[in-house]
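Quick heads-up: it's one chain on its own, the form predicted on its own, in structure tokens.
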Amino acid sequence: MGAYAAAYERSIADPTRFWGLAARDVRWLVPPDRVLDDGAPPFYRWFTGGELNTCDNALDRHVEEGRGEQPALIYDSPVTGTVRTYSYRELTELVARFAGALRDLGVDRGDRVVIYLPMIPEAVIAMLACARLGAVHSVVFGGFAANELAVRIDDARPKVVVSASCGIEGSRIVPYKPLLDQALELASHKVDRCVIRQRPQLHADLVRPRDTDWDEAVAGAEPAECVPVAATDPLYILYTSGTTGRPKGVVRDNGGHAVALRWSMENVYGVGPGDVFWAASDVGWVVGHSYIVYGPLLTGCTTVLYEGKPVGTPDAGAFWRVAAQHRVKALFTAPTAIRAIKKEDPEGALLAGHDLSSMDTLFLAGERTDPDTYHWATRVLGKPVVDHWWQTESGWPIVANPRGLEPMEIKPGSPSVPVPGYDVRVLGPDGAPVPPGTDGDIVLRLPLPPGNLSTLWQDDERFVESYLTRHPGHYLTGDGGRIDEDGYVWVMGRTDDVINVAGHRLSTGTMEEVIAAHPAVAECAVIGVADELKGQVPRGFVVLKSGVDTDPAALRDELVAMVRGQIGPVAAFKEVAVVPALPKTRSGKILRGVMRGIADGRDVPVPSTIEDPSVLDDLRPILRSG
């Protein structure tokens, strides 16, 4: 049996012994009397009894044990010119700093705070400052609208909001402090404190007494020490990407997310302490929490801190700049951000003179990675391409290639094997579990794994209702696939990008997959859109590579060739259009549902985590005209 298959089955038929081992890599303050405890389901908890701080874990225990002089943070920003390293004693040092300045403003054990800033190292100050505190952040993505700001803080309630005076987005100044002042007009939570980090690309104007200055509240401020937590205390809230209406406020906890990220680094990504890890995300996302801040230096490791894009910052060469002049062994981003690359630099040439000798792998998360996106990027880098799965709930990754403990086959389309301590399962409309190389509903058998999601915030009936209820003794992910023969999981997306088609049940996945591998296109979403004769029918929509000069009328009959080809007319695949972009997140997950509706003439509201309004806009008359 090979070191992943056994590993496996420990963690599922000894979960209490095998996270009783991974905790021995987490500093106690309180050793846990229980590992899993068990005694109210589905609220299982992790680690009770034990008292830690996350923060002593991330920085202060790395001090102490001699990688004081190590680099911690890599703050890396082509849109400011700038590049500074922070050792693991420099940060602590700052971090202690504000975290008694966030004190003197009245901050203590289980208090909230927002934090509002773009992807500068104040953010992880900030973060890991409350950390030290025993209080609770939660992370909104910089320069979210000022109503979806207003609406977290009134779930939130915070007793303090850390924000800066802008952040820049490619060229262009984001103005943050009107967006923070008119948030704070419209929520009904009156938030008596905020914390403004003035940038030198633009001043804000400060209302006093409710704002301070950073500068000035950390000059007279006195470092404070970590304080003790329960292990089952939370750490922070997030609220999902692309939420409307009420916010779903994801909370972790402090000691399982602690067990959980620190086996991860070594045993999923490869790295131990010592080497440099770069997550291109945001700290807005769960991957900046789980990859760029908390993971990282909780195992001793070096991490890079972005503040740019895949391309135009100042070209698609960027991250292989990056990855490059820092060193960087592991890179994990999302497949948007390689077909953006893909998409301006279709031969890689921007790769030539780039040392990436020290890259052993780049992974790849946060939507579907298509084989043709996964073929591309090993042809360029000649690296090892892993794709994984997980989700904001879960904190860290559900399946993928655990290139630490064994790297296993990789197979185009599929992020590969449960991660351990993950019963990952399969399961029908009757809740029945469904043969292997069928699709249905992915779901994961109670208990999850410590470092996933112990609740919604303030809201158990709904944490209930949203991922317990609908298969009794099983999480529900909402996404859709497949296990095969081998054990492999296929993730064909959420389970409502699965249409019905003249009573087939068909994955949207699986076309555009079919369409992403033509050589002309750069990215592609296929939709389901109501049809009185056959209840759904799919239309495609596809941006082409640089430099591709293509009619598109044949290009529509060679997609939905090679879609009948593949699938069968069944799918019933006619329609293609050729569009300049594809509305998406920030995060860069394609807005795939909002087209639909707006296919189907129903007036959908547009989630504020869209990253450029105006590709839906230019959008609105193709998909209407189907």
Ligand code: AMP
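Fair warning: this is a prediction, and the values are worked out from it, not measured in the lab. Note that the rigid core is defined as the largest set of C-alphas that superpose within 1.5 Å between two forms. Residue numbers count along the first chain shown, from 1. Compared with the form predicted together with the named molecule:
- With the core held fixed, the Cα of residue 512 is displaced between the two forms by 2 Å or more.
- Annotation: Cα of residue 611 displaced by at least 2 Å between the two forms, core superposition.
- When the rigid core is held fixed, the Cα atom of residue 524 travels 2 angstroms or more between the two forms.
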Second form
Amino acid sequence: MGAYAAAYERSIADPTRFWGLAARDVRWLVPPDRVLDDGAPPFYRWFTGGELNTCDNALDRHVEEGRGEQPALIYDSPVTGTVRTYSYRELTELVARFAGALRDLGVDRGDRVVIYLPMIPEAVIAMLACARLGAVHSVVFGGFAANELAVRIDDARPKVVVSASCGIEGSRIVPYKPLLDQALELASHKVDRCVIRQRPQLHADLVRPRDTDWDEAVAGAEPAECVPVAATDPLYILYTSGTTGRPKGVVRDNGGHAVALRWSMENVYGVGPGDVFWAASDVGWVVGHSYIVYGPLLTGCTTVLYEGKPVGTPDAGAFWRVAAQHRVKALFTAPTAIRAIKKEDPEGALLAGHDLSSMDTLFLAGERTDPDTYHWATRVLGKPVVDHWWQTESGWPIVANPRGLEPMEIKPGSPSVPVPGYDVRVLGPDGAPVPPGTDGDIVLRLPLPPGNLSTLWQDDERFVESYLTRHPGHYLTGDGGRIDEDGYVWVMGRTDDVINVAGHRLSTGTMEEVIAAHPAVAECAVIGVADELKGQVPRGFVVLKSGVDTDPAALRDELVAMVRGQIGPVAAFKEVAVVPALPKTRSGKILRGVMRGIADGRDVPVPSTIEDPSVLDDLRPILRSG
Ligand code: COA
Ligand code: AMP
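Could I have the structure of this protein in the form predicted together with the named molecule, to go alongside the form predicted on its own above?
Let's see the whole complex now, leading with the same chain.
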């Protein structure tokens, strides 16, 4: 039996022993009494009785163990012309001091802190400072608008918000402070204190005494020590899109998270202490949490924080420049970034002159790696290109080619095999397992391994209803697909109304809520349609209220502006069509799946429950013309 098969079998047959052994790589202040507490299904807790501090494991312990002078973080920002390296010692000092500043602002163990920052070192420092205090951070992606920020502030109820004067998107300066001020106006939860990082590119006006300048806040602060927390205490909340407009607050604990991420670095990504790891994502997404910040630092790696784009900063050779300059061993990005590079530099000419001999592997996730992208990247790089599948809820890979454990055969289009700890199954509509090669709901048999979400923030009921009810005893991933005869998983797309736009997970439900509020709109549907660069883009279809006579182009502009203003530019909502009617079932449900299928050029059967088939016939040419 190979190393992968053996590890997988052990993890499923005896998870307690498997994860108990993995937990030895974490520094515990109090060792756990139990590895897995399964006394209250469907809720499971890992490492109960244990105490640790995640920041201690990510920073202090490495300094004590002799890595003080090793680079912990390399901030590479082509948009500001900066490359700056922070050693473990320096980063520990900066984090301890910012933790002291937060404590002076009243932040204590269990309090929430919302972080709305661009890709600057302060984002990493703020996250780790929260972890140091046992406070719970909730990072909000910078591409979201004020309204989305306000919704998250109201749910997390933070004591402090940490933000910056601006972000930089390519050559464009994006003011953050007006968005924050607007969000704080919109939110019903009142935030007493904000810390604002003033960037040289744009000065923000501070609202005193609520706002404090970052530098002032740290100037008077004493460094804070790590606060011991329970393994089961929350480390962070990360909001993600669900089917409805209300985002889901995924809660990650401290103990299981540290154990799982530490294990994944060596076994999935094949990197260890001292190696350089680069996840070209954003700290606002789960990839950024797990593999820009926590995974690499828990492992004693050097992590790269890149403030730039795959193209345009300055060109499509940017990724290769960064990987070569910092001797990156594993690069992780989204397929859309590779497609963007391929589009600008189809022959990979910009690889010339960049020594990528340090690089072992290119890891891709966030959306399915289409075979074209896989073949292109493999050809130009001459390195293994590894697709792997996971989601905000899992926090680390569910299905992957575990390069560190045992490199497996690559089947383009499949993220490969279930990672140890994950009992992946495919169930049919009746809840029964389907034969190999047959599509169904991809589910994970409970208990989920450590590091997965423990619940939704203050909403156990929604957690159970969203994930654990459809197939009792299993976690519903929301993705559909199949497992082939060799045990390879093929993830074919979401079975709900979540879409993936340039690797960003978005809810069409939220977009529909925004559009439906327009006075001219009677009803609407937003679907995700295939896009060559971004994987999917949203397309809106609106039916006007009777008697409304409006210029479709003007309406389109208004709706696009509304979505951009209320959800954010990241929604990339640009296409709207006015249609006479939407196809519905007799019970009034809009047939979004059928619309999506037609728009993508698939042969979709028209359901027998359709109320009026002629509506679909009228819509067909519009859907196909996108
Ligand atoms: N702050 C403010 N605005 C932001 C933002 C941020 N942090 N991130 C994105 N935006 C804006 C962009 O400027 C763009 O605005 P525009 O419509 O005015 O041009 C919009 O949101 C859409 O951004 P994006 O999806 O990034 O598209 P793009 O056209 O700028 O770039 C790619 C296309 C493919 C280069 C880019 O999407 C990319 O690098 N994707 C990688 C995705 C990724 O890392 N995903 C994380 C999962 S691994
Ligand atoms: P997020 O929670 O933002 O990480 O998005 C998770 C969703 O992205 C998954 O549920 C999938 O729909 C999709 N996804 C992520 N990685 C992959 C992949 N490698 N293959 C197919 N879909 C993916």
